[in-house]
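Taking the form predicted on its own, here's one chain by itself in structure tokens.
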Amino acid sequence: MEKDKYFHSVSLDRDECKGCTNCVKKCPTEAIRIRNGKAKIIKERCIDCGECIRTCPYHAKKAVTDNYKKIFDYTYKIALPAPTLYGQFSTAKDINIILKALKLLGFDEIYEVLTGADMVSEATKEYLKRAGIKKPVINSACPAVVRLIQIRFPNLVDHILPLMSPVECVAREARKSAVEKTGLPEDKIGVFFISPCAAKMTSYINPLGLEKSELDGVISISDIYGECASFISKLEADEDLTKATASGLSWAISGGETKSLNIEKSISVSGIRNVINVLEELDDERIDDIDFVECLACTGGCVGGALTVENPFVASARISQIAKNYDISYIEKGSIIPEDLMLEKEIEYIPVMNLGKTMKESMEIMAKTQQIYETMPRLDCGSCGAPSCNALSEDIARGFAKELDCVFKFKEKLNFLINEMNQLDD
């Protein structure tokens, strides 16, 4: 990958695309257009939330993740299952059965991401006590939300929690432990996250606030689900492999991170459009007296990820039921301090939404956009291939589209020409 090129884990299969506009209308950042009968993803605006993957009836939008077979490129293979995985199997009443199935897939060791969730929760509690921090603090565990803030809400960048994600915390611990245990060099040890969403692949290639990710790959839950399910139906929970806690498991569900912090002045929101609404209110300073905001791009939390298999509401209920069998947390109060998990680099604003290269050019395009918009039907039908009349007006002003791409403007022009022809005929 080129140094300055941003990797996206959502891709388009043009051969499968029918140009139906479903994705155009569902994309929360207006990153998709239909041009020449095919979808086009504006990569600068894409946040890899996976909405287009869920929406596309032709499966033309796909998530780019690592093939499960990649684990065999390494001598020692470590799986980092997301808590979401535990809600995917109706026949597995015990987490240990699922972890045994992962070992049968070829992994030598399992490190559960939920242990990292507990670590981040404890560090967050300590961080929130500090004077002078920007409040409300916005969680940093969802890479799609962080990317959204980076490109659209510059005033909120300083509010993002500057701590590593649970998966990066666990990956670091797993690698260090494996080197000590096996004596193998680090490049012989493969650390793989079992992910519910495409955005985690993006954050592995473009690590947020880190020089380099501790992972060696990201495998989707849907990729390993079938083989895991075939093992699970034959296994028994005769070995204690899990370090599950109720608080760690709850991170898979919207509100779980907030609940683990045990703070009153907080908001939990899931679903990318709901997240945008809340961020807009925060940006306009219409929400006050709040210490912490938990934002998750997928509806219902990570259980609603585009790479899961089970219905998110069923998975959520299943995880809540499993959590009742475990203690709240194994982390001692004050044992994890923010410095242990602090990001290496500041998360910065990325000005990809600018209309022009300079302020003057941006203002000119903005004025032209408004002028064009005044002539539009303002129905936001999407027939033009843009998500709204305003988006089409902007595309026209920037030279990416034509006025006659609007079917109503085209019809208007056609009627005008017909009338002209009739007058000539007369």
Second form
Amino acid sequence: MEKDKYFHSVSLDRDECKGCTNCVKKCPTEAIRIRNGKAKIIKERCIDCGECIRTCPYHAKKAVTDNYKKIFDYTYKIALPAPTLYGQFSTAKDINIILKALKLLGFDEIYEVLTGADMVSEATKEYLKRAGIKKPVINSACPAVVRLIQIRFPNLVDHILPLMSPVECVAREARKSAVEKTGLPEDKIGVFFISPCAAKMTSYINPLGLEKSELDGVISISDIYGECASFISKLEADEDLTKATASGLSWAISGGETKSLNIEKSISVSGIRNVINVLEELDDERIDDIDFVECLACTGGCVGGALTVENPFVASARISQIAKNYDISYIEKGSIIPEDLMLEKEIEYIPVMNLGKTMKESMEIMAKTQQIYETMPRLDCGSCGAPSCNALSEDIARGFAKELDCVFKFKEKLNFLINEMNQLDD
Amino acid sequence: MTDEILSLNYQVNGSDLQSAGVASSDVKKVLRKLGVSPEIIRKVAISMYEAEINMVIHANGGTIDVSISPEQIKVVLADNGPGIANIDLAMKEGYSTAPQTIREMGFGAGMGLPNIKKYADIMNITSELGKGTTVEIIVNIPQ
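Please give the corresponding structure for the form predicted in complex with the partner chain, as opposed to the form predicted on its own shown earlier.
Full assembly next; the chain just shown is listed first.
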């Protein structure tokens, strides 16, 4: 995959796009417009939450991920399945069968992301005890939420847990042990995340808080689902491949990470709009006496990811059922400290919402926006291709749209011209 | 209005505690779009939110006028409520005249005015019993 500073996993299939406004209205950061009959994503505003992928009735919104055949570019292939994968198959009640199916796809070895989740949980417990940290601490494992905070909640940036995500922790360990085990050079070892999530693809290309991702690619669960399912129907669980823990498994579900921390004063919230509401309250300091806030962009947690197949609530129930067979966690208390998993770079505010280059210029655009808005029908119908009358007013003020893009304005103008012509006839 | 000032005006509905905070939330959004620094946005948003809540709890709503210039942000909240009998007392942390019903909802802890003072660079209150209260909040933008 090409490195691009503005890379986004969420992208548009122009041929499939009908130019309807479903995605425009659904986008939580107002990052989509219809231009010339097709959706256009404003790159710097997109947080890869996947709402548009879920909502598009024509399946024109897609997530760019790596083709699974990419694994064959490497001599030694390692799969890092997200715990969400374990809830996808109605026919597999045993994780070992799913992992065996992954091996049949061509992977030499499997490192489960849930082991990384357990590491992060332990390090977070230690981190929360430290003096001087900004509370409440907000989880860092959901890249869409981190990105949302970066562009919209500058005052919450320093509340983000400064630890690596579970998948990056596991990728690092997997590569290290594979080098030791096989004697192969690092670049012959391919480490691939089996992902429920489009935003994880983006954070592999442009890592959050890390110089470089330890991954070599991200494969979507939906891509391998069919082939896995056909293997699963023929397999027996005769090999113990999993290192599952109840705690690690629960990370796939909203509230799981919080539960693994065993803290009383916490909030778990899922679904991007619910997340925004809670962050808004935090931002205004309306929530106090809370130590940890778990925000997951997808409804129900990672099981609700845009790249999954199974209904999130069904998947969630299945994972909870599977988790009953395992111990809470194997990690010994105090065996992992935050420093082991610390991010290399600070998560910073990215001001992408500015209207102009200077405050003066922005104020002029804002004043113009206000004037234009006064004349708008304020129905927020979306027919112009912008999510609201206010957004269209702003687009016009910035020179990105025209007043007659508004269908009501257009009708007004048309009626006016017809009247004029009629008067000429008289 | 000169070219250098941007005005925002809001009507605050007094009977609706749930929608209290809508105006301060909107101002926050505007300031972000103007490229105002996060620290300044925070000072304005929190002080204005407290004053907006006060208006709903004590004065059955009112009007808010916000004027933004590159040098400062001024928020004027005016109501026709009962007025404040003793402003010095009202400024004391923990002093509250909020009724029990409001306290049960988690408001009225007596931190409103002290919090406004804490976050605003300049705060002025004028109040007349039976007529209403005007709170002026000024946050300077360091040049």
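It should be emphasised that the depicted structure is a prediction, and the values quoted were computed from it without experimental measurement. Take the two forms, find the largest set of C-alpha atoms that superpose within 1.5 Å, and that set is the rigid core. Positions refer to the first chain, counted from 1.
Colleague: So if we fit the rigid core, how much does the CA of L414 shift between these two forms, in Å?
Modeller: Comparing the two forms, L414 shifts 2.4 Å at C-alpha.
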